[in-house]
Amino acid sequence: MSRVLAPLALLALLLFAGSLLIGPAGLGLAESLRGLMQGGDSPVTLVMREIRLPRALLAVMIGASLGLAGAAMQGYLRNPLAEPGLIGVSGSAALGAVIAIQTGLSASFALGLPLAALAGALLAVLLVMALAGPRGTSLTLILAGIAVSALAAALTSLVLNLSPNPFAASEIVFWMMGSLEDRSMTHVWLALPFMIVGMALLATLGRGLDALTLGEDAAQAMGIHVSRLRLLLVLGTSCVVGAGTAVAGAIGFVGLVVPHILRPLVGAHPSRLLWASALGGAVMVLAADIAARVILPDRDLKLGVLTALVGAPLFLHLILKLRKERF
């Protein structure tokens, strides 16, 4: 196990320090770090700690809680097409960003946006599990987060159809796109108690996860209270998911291929694959956001879009993968 944590944490850690140094600035290695360590408002300085240091965390906590929040789903569903924005919460997040962006409090107010994207992903929650009920099953749970999802998307959709003002809607759209750019420090502070309880939930979940690969019988004769399982795994999910979505818009495939990446290097333990797609997708998102900025410094590149890019492909490699070893 150690053998994957261990290049996957060095990996994570250069990375975070590529991002720290790499930007349109052109700032030099020392310059870099003077201004990061000193303090003072010199503009090397304000770049490091108001522009940089912020989107590189921000990168690190996304990534981790969805590469975590994907591996913990698709163990409880035993399906490796499940990701964490199933149950309705990334949807629900994006909806009241939206609605905060149309209304204008985003602009009257500096945290209204992330503020209504956790109100909404809150609500995503509660309609989950009322939907769902306190017994049900994992095929509930499913069709739970598709309705949620689908009335959020719905929903949203109807808000940008009836928006009297194109500019909120370029806006609306660009946003939904996900990025880290312009993040601050008050961003950061914002999602982490959100991380820090969402990831603490979901990495309770290991054993309970192992005894689910015998079905939900067998796990419940070992002592695994399935129902508490389920409730853990949904808070933990809508911690995580509704903080990354209320600070950076939508990030979509983090959570759903690193999961895949990594599982052959892991075993057939869900309880291993966690921490290991946490890794993992603080690589893929600091991987990514670096990309973002090399590739087209001069474009605003969203973070979103490439994380599709790259994602997409791969996961349908993966599915012509998996065809092949069953045929």
Given for the second form:
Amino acid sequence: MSRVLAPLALLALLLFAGSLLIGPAGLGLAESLRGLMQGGDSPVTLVMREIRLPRALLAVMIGASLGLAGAAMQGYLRNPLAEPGLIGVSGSAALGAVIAIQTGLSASFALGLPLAALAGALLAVLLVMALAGPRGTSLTLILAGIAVSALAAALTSLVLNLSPNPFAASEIVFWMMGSLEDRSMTHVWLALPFMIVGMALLATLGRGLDALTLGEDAAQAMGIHVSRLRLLLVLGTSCVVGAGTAVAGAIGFVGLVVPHILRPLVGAHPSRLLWASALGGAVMVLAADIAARVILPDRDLKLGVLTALVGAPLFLHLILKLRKERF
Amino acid sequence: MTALPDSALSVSQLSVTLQGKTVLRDVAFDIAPGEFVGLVGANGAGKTTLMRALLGLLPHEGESSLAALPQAARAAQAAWMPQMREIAWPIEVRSVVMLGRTPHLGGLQKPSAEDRRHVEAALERMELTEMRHRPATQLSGGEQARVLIARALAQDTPLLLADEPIAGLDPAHQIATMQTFAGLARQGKSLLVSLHDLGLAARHCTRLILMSEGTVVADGAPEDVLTPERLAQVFSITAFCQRTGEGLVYQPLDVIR
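Can I get the form predicted in complex with its partner chain as well, since the one above is the form predicted on its own?
Next comes the full complex, and the chain you just saw is listed first.
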């Protein structure tokens, strides 16, 4: 157990430090650390505290959120292809953000966009819960999620379609690719409470997810409240994914790939996979965000594009491995 | 209505209606400690529906002493092995069996020595000790069934409900499992097990409940339940039945057309 968690934590810590120390300003190691620790009004302090620290913090928070929510979602649905976006929250948060950009709300005040995205996420949760019902099965949850995702995607396309302003349209497209660039501590403080609540909810699910390995009937007969578990899963996932999408846009593949890679390392136990995936998600997003800065420093490579570029082939590899095992 | 102190399970007037169709009608029986009850009947007779309803897993009318309990108390009273043998992840056999201890663990509590003892005993009973560290999903269907029976045994409840637990097992393990169940009954536990093998049911069960079209048509000792008339009526088969020095021998023979 700790044989998996300890190396992952160490790796996340190293990458966090790397994220703080790597950037276009080209600051020295000692200089950067001094700037971060000492404070004051020097430009170095400004770069460290206002640009790099929030960026590294958000990478950890969002990565951990996506990894944890992905592991929980796969555990509940007993399906390695499940991911946190499945319940329509990220799509709806994106719709909220897109509307904010289109209407100019995002330009009129700094938190306009993330707040609109959070509102979108909240609406999605309410809609999914209403559609899936209080006692439904995992199948009704998937169907409700697909319905809400499809609706959000259609409305997003509609906004783009009707957008009279090409600048707004291109801003929307770029925002939807997902990025941690130019985020401030305000974004950290906005997302943090939702993520803490969401992670706390998801962290309680371990034992129930383990029992669900044997199916919903067997889990219920072992004293697991499956409908309560489902409610906590939806609320927890919505908190973390909604907040993450609100501050960074849509970052795909993390919640899908990370639990998949780590599953064999934790003996496939859904409960043990939760925290391992949280750390693994942080590692993946930190690494991708550093790569985005290093590979094409002057081209503003988007984080979501990178995670998808890394995630998709990795996923293909896993599929090929699975096929070899089965045939 | 409360369960009598000398009954492990008490069911009365139990009815289930699914999508406007009555699939279970006014079922009533008690199971006493020490009884190994076989639930028999043709496909679609309502065996699974009965077991799920009395466990509180289906909306129902009427009384079940088990469904009336709060969920945690229910898990301490009865273990349930569903017909659908689902093991979603490649976790090792021992860990699957340990899942049976779920109701006995509090919050973040780790398994105790006692939990491990129950798991080891269940593994041994189902002859799984050798494969305890293998991923359960790599085992054959029959082996997985034994793992899931061991899981239910590890829950260590006064009552065990199992839906076709021996389907797909080889003859030796079918007999061994029936003997394990009979042994548990002799220790004072109660079992309600749905079966299709009437020969094994007649030989090992202390009592049979015969279902047809959502109702109980006979309830009693195997010889009294499996009469030629009822077999013809419920299963449309004939059978050879004789009490021998080796116990009750029961062999279905032909389909009545």
